Structure formats: C-alpha cells, structure tokens
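Take a look at this single chain in structure tokens; it is the form predicted on its own.
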Amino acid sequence: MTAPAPIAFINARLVDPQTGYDGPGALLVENGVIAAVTHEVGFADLSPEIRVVDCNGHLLCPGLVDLRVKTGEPGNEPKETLKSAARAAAAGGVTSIVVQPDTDPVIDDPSVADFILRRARDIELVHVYPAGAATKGLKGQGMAEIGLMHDAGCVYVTDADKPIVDSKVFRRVLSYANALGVLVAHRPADPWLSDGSAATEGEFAGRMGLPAAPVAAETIMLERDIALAELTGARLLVDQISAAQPLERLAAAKARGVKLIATASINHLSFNELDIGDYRTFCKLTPPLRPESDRLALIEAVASGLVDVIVSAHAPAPAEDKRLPYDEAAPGAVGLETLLPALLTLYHEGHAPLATLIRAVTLSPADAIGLAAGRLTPGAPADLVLCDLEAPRLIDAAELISKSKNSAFDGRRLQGRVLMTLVDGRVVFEG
C-alpha cells in the first residue's frame, strides 16, 4: 500500500482524552502516524507537498473505537456487510469497529476470524477486529477455543445477545480467559425474567400492554457476575449497562477492585422507554429502554467514569424484520453514523465536559482491547475526526449508508457533523 501524503491540521480545536487537553492547537500526519503536536494554532516553515487542513476551529479528536457493532457478514449479508459498516463507520467518524460473533457461521472458531480480517484488509477503510465466542455456537454449554481465537486476533470474547446462564461454565470461561490474558464481555440479564419482554416493566408498559421485564433481571445477573469475576480474578466487560439499580452494584464491586470495564449504548444515554410512542419498533432495543430516571443515572455514571465506555449498539435489521407488531419485532438499532452527534448532544446539554465524553468512545475502548489508538501524541496512530460540533442534522434513515435504516435517531434533531475521518493518515470520508 501506498503511504498516504502528509497532512497538516492546523487553527483546530484539539482534544486529547489522554490528557485532558481541550483548547487551541494544530497536528501533523505523516507515514500513518501522528508525528507533531502543538497547541499554537499552526506550524512554521511547513513543507509545499503537505496538505494543509484549515480546521476553522473544529473539533479534532483521535478517531472513535466501537466496541459493539453487528453486521450480517458472513450468513446474512442483506442485513449489513463489512464493507456498508466500515463506510457507515467511516462516516461517523468511526475509525475501529469490533464485530460480534453472533454471525453464520459463529465465531467460535480461528478460521471465521481470520475471515473477517482478511475481509477487512481488503476493505482498506476503517480496522475492523472480530470478537470471539465465548461458547460453541453460542450455546452457553462447551466452552469454545478461546486461546486459539485470540491468536488469531480476537480482541476479546463474549456471547453477544446470549446470556450464559450455567455459572460453572461462565466460571471457567473466566478463569480460563483469565490465563490467556483474554477480556470477556458479558450481557447482563436473567433470561427467565426477560424472555419474551419487549419493555422495562412499569406503569408505561402496563398501559401499552407490552410484555415486560423488571430491571431486576439485569440486576441478579450483574451480581452473579461480578461474585465470578471477583473469585477468578478476571476482567469482566460488562455489556450494556442501563439501569441505576445495576449502577450501584457496579460502584460497589469496583471499589473493592473487582476488575471491570463497563459500556453502556448511546441508545440508552438519549431515548428513555416514553421514546416507543405509538409502538415505534425503531425503539424496540435490547436492553429495552428504561425510565427518565435510569436513563439520567446513566449519563451522571458516564460523567463521573463510572462508566467506562459508550458503545453505538448499532445491530442492523431489515424492514421486514421492524415494520411488525411490536413485540413481533427485532430488537435493535444501527447507529454507527449517529454515534458522535448522539454523544455531542451530552456535551451541549451541559451534562458533562466534552474530553470526557470523547474519551468514552476513544481512549477507554482502546485501552480496553489493548490498542495504540485513542490519544493525540506524537507516534500514534493516525485514527483521526474532524468534525463540526456546531453544525445542525436532521437525521434521515433513509440517507444513512447502513444497508439496513433502522435507526432509533431517525427524525431527530443532532448537532456535530463529520467533516474529514482517517485511518492510518488515510483519508477514507471527506464530507
């Protein structure tokens, strides 16, 4: 591959979650890595062959790192392929994206994961890293071949959608995982509580006539967890977090050092369960969404660094999987080119200072799965967003690059548009 041409950014508004840094500044990329800082607004004595970018006082921040993104590739490719997700991330501002293994086949093996990043090389746009299954087939039974899978460059395990209710398996998945250095993510929720539920169970959802779970059953879950993950001494992420009840849990287990990382969705942190209106399947999710109040704990738990990570949740279906009775209807939404102006909505509601919410999608997912991406200093990786965090959107389903449109944001009003994204000094979306 070709090296990509030097680029200057210069008159930026730089932010650098590692160290806090919010403030004016310019940056300059050669050979795929960043290789100058300053916070003067430019450079002196530039060479004539360097791009320069006149950034006009735009945000420019490492590139966001989602942890959670499905796809339909390989097994059901209508639904989203690696190519419509790496554009759509692309276009986000989305520089990695770690796919789940719930795919045809399953992740459960080093050969599928090879696969997909031989896929993605050929892409050649944003790093795509697979997550292995924690379990074959997803089954929640045999334990699959974790260390082989993470060789093969699995970036950590999970069941995705799946609980895995047998504590003793889940117990030597951690333990095994543990000796392998291997990070397993986990979704919190009892199945007998939830199965079937389409809502937070409530006043809201006894009026809709929606099946419905309690909190509850994230809650018992979170707790089994966190007793595995403190007896075996591995690193837990826990998966999608919703609730303040779960919340207080996680405090707990953290201050006596139990050695977890949390995610919650940029779905979970903008829509409480009000959002479903008149049965509006865009908004059937999974964790459901919850009251105004859990949904206001969580963003207060994602100011303090409660939690560590926000992830976009994006999970692709068609429209003859959502345009059915409500709880006929597939859970999820896509959301890797709403990601961003979701989370700048926070930063303009005052609800917490922008470093620390880029540093959610940036910083803190990187160092979870151990990547060199996130930061702004000199010899990183060139994973870079320029965005406008002024700029008003009203977002369209239909114009999302998603195969799929099923989006939660679809008629919603955002601020913050992607000008420029790159991977490796590469420009791969200039809008």
The other form holds:
Amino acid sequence: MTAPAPIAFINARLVDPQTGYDGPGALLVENGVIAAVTHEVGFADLSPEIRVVDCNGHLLCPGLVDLRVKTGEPGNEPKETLKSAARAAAAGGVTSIVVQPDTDPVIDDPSVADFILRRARDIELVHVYPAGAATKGLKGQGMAEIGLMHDAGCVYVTDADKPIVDSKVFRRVLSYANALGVLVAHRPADPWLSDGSAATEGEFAGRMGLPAAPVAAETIMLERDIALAELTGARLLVDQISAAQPLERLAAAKARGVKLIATASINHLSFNELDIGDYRTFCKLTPPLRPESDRLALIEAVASGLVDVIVSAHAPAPAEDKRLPYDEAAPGAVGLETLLPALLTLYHEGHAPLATLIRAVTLSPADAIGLAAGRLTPGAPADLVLCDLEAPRLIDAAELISKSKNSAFDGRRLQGRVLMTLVDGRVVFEG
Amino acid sequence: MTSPAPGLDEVRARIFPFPRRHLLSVNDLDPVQVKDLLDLADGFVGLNRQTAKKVDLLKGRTLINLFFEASTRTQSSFELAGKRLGADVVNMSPRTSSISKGETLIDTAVTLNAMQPDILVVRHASSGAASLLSQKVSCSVVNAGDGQHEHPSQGLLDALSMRRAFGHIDGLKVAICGDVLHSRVARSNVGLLTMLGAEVRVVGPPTLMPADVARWGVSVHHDLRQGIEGVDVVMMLRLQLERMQGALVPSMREYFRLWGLDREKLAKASPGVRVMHPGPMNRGVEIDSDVADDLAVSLIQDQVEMGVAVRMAILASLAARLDNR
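I would like to compare: after the form predicted on its own, may I see the structure of the form predicted together with the partner chain?
Everything in the complex follows now, all chains and molecules, and the chain you saw is the first one.
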C-alpha cells in the first residue's frame, strides 16, 4: 500500500483533547501521520504539490474511537457486515471501532479474531479491532483463551450483553486478564432482577404495561464488580452505566482508587424513557432507557469526567426483529452515523465544553485500549474528522448506510455534519 | 338511565361518528365522548332484550376477530355485537394457524387487511400490539386486550354497569382489588373511572402492584378490609394461577385469607355495595361463591350483558365514522 498524498488542513478550529486546546489552527498530514500542528491559521511555506483543504473554521479533531460496536459478521450478515459497519463508521467520523464478540461463531478463539482483522484489512476503511469473549462461548463459565486472543489483536475481553453471573468466574477473569495486561469489560446488570424486562420500572412502564426492572439491577451488579476489581486490583471497563444511583457508587469507588473506566452510550445521553412513547421499538435498548433525571445525571457525569468514554452502542437489528410488539422486539439501535452529531447536539445545548465531549470519544477510549490515536500530536496516526459544527440535520433512518435502519434518532433533529474523515492519512469519507 | 327501552329510531339518533379511527385506549376518549358512547350502549341494552335483536346498522361491513390469546367471553361478545348489528363476522385464532409457523403479527395483519375488513378486533399477549397493528392496516382497530396495557371495551362496560346500578359515576368510591400489576382491566378502569370523577383505590399485595401506582391518581392499600372500607363498588381482578405458587404470593390459601373477597370482609364496604369481576372467576381464590352469586350484591352477570351492548355501541360508532368518509 503506497503512502497517501499529503494534505494540509488550514483555517480550522482545532480541538485537541490531549492538551485541551480549542482554537484556530492548521494541521499537516504526511505519510499517514500528523506531521505538523500549528495554532496559526495556515502554514507559511507549503510545497505547491500538497493538497490544501480550507476548513473555513470548521471543527478538525481526532477521529472517533468507538469501543462498542456490533456487526453481524461473521454469522448474521443480513444485519450488518464488517464492510457496511466500516462504511457507516467512516461516514460518521468514527475511525476506530471495537467489535463485540457475540458473533456467530463467538470471538472466543484467536482464529475468529484473526478473521475479523483480515476482513478489516481487506476492506481498508477504518480501523477494526475485535474484543474477545471473557468466557468460552459467552457462557459465563470457563475462561476463554484471553492471552492468545490478546496476542491475536483483541483489545479487551467482555461477554458483551451477557453478565457474568458467577462471581468466582468473574473474579478469575479479572485477576487472570490483569496479569496479562488485558482490560476486562462488563455490563452491570443483575440477571434475576432484569430477567424478561423491557423497560425501567416506574410510572411510565407501569402505565404502559411493560415488563420492567428497577435501576437497582444495575447498581447491585456494579457494586459486585467494584468489589471484585478492588479485590483483584484489576482494571475494569464498566460497560454502559446509565443511571444516577450507580453513578454515585462509581464516584465513590473511583475516589477510593479502584481502577475503573466507565462508558455511557450516546442513546442514554440523548433519550429518556418517554421517548419509547407509543411502544417505539427503536428505543428498546439494553440497558433500558431511564427517566430524565438519570439522563441529566449521566450528562453531568460526562462533563465532570466521572464517565470517561461515550460509545455508540451500535447494535443493528433488521426490520423483522424490530417490527414486533415491544416485549418481543430485539433490543438495540444503530449509532455509528449519529454518534458525532448527537454528541455535538449536547454541546450546542450547553451541557459540556466541546473539548470535554470530544475527549470522551477520542483520547479516553484510545487510552483505555492503548491506541496512539485520539490526539493531534505530531507522529500520531492521521485519523481525523472534519465536521461542520452548526449544520442542522433531520435524521432519516432510511438514508443511513448501515444495513439495518433501527436508529433511535430517526426523525430527530441534530446539529453537526461530517465533511471529511481520514484514516492513516487516507480520505475514507467526503460528504 | 334505566328509563323505558328506547326504540330503534331513538337508538339510531344517538349514534355519533367515533372521534378516532381506532379504539386502542380509554385515553382515546374524552368524558363527553364516553357519555355519548354509554348512552348509545344503554339504547342497545333495550334492543338486546327484545326477541328480534338484529338491526342493519353494520350491513355489508366485515368484522374480523383476531384473537392471539384465548378468550371466550370477549370474543363471543364482539361476535354477537357484530352479528346483531348485521355485520359479517369472522373469528381467527392464529395460535392454531400460520402464526405458529413463524408468521409475524404484522404479516398476519397485512394479510387480513388485504381482505378489506372494516373493523379488526385484536387481542394479543404483548402490550402495545394493538397500537402496532393499527399503524400497519387501513381498517379500524379495536383493542380487545393488549398484554398488561389496556382493555378499553372492558373499562366501558364496567362504567356502564356502574352507571346503571348507581345512576352516576361521578363521586363513586371504587376499590380495584387483586393483581393490578398484570391487569389491563385495572389500567383501563383506573383511566376511565378517574376521568369520570370516581374516587379509585387499588388494593392488593405489594408484589402485585405496579411501581409508582400512587401516581395514577389512586390511593393504594395493602389491607383489603381497610381498602374497601366505605366503598360503593368492589371490583375483584382475576389472579392467574401460575402466579400463585410462591412467585408473587406464597399460596392460594394465604391469598384467599388476606385478599379474597368474602361476606365478612365485604361488610366493611358501604351498605349498598356492588361487587364486580371481569371474569373468568377463580372461586375460592379471589372471590367467594357466596358473594359472587348473590344477585343483590353481584353485578357480574350485568357486566356480561353490558359487554355486548357496549361493543355494539363501539362498532356502530366506528362504522358511522366510516360512513362519513
């Protein structure tokens, strides 16, 4: 593969989450990496052969790193292939995705991880990293080959949507993975309290007659996970925290020095349970949407840095899995193409400074899994996104690139449009 | 409202075009529309008691009963209502047909819709199923029970039974007792009765109460005697037997002792109290036969009779809306 031609971005609004800089600047890309950054609006002595992109004051920041993406490949390609997910990611300004191991076959074997990496290399769009299963077959019993999968390129291990119920198993996964320097992710949900539920217990679910679980289901499992992380000294990625009560426990544990990295999904930052409205299955998510007070607490936690990472929680589901009565419909929503505009909408609504929000989708996730991306530093990979911050958009799910159109944002007005996405200095999307 | 039975012409004069294409929830109606609907149903009660019960208000119309969940009384009630109004009525029970071969609810609905029915009456085990279906068909949809959500025609027939027994609903004290959590009947009744000005209480063990039920505009009681003290109407709900074996309540005999309605507990209610039950009853579980069969107290048979009249009113009103298009 020949090195892509150099590009100079001038007259940009640069946001560098590493330094916290948010201001005018210019950036030069050469040989697939960031060659130079200046806070001047341009470069003095550019060679005339270099392509110059005048950013007109638009936002130029590191490409997004999305730690939680599901595709249907291998095993369920009508939902989403690695290629369609990669195209959606590029269009959404997402330059690195971590695919979840709950494929068919499950990524609990280095050969499946290798398959994903080879497919991604052939597709040549965005960086695709597999997450390996923590337990064999996601069954929550025997440990998967964490070391071999790590060597094969898995950036963390997780049982995806399935909680590891047996505390002894989870303790062993944590201590074993920790010794190998492998990050473990776990979504806190008490399986007994949340079994069969489709909504958050409360007035709304009660009136709608929906089977519901209390927020305590999340809090209980988080408390256990914190205790085991403390016991083993392991680093733990708390997958999709979603409510005020567990956030309190997270804050206390972090203050004690427990090594926790918390993620929140953009859906839980953008919607509350009332968005389910008249049984809208596109808003059926795992964890379920929460009351507005929880959404506001979650935004506050992102602004304060208590929640480190925002994920799209991209979960494609075809129409036949969604066009069903609410309790029978598949959970999840696609999100790769709406992550950035939804995030920018939070900025426009005044919830947090731009650099803070950008950091939660770039530097923080990159650091969590040890990527050099996510910063505007000379020598860092030229994974970049150029974005019109102001452009209004009406999201029409039918226009999405994802093979599945189950967007919770369908019909929503967002602000922000991706103009160009670069991966290793190559333009992979131009809008 | 128990004035001499009105003639057909007078009943015809009461028919009004239904305010919406579908009846999915009691919240689709306002108090004035509820009153009009109950007045119309009252008229049908008189007609139903005559020998010649059949009229031609729905002549040429097709009604499909689509019952994904087994039901004897609701299905036959809608069937009789349709037939007495002169419609062609088809009953479908997809549990025994192609739905069990993997066809989805929507596929079934679209298929039936292509047969050009005018009204689709639907019962399904999932909350929101009737609403989903209404978005995919071009005919009118009547919700005959969707999961734990609503059963609006039951709410209306209960309201009619009460109005005929007491002459009014405004100011009545009504206790809804038992498994409120899983009951669509309770949800439709709470919505309708509070809208019409009744004072509603819900009574039952906390394991059978929805979260935040106090925010439905009702008072919540866990003691049956206390809960029905001074009430005009005690509405008992059916308890599904599979919920009895220790999961939500410890045993049938404990449930009957604490929350079953018998003569002794009923003495706490107002002297003129009437007892209701949406059926089918579990005698000796939520209600004692002694109470259920006492015609001086029980409105249970009236509820069944009012069911046909209310459903005729719903169908006639929906058809009047179709006629106007």
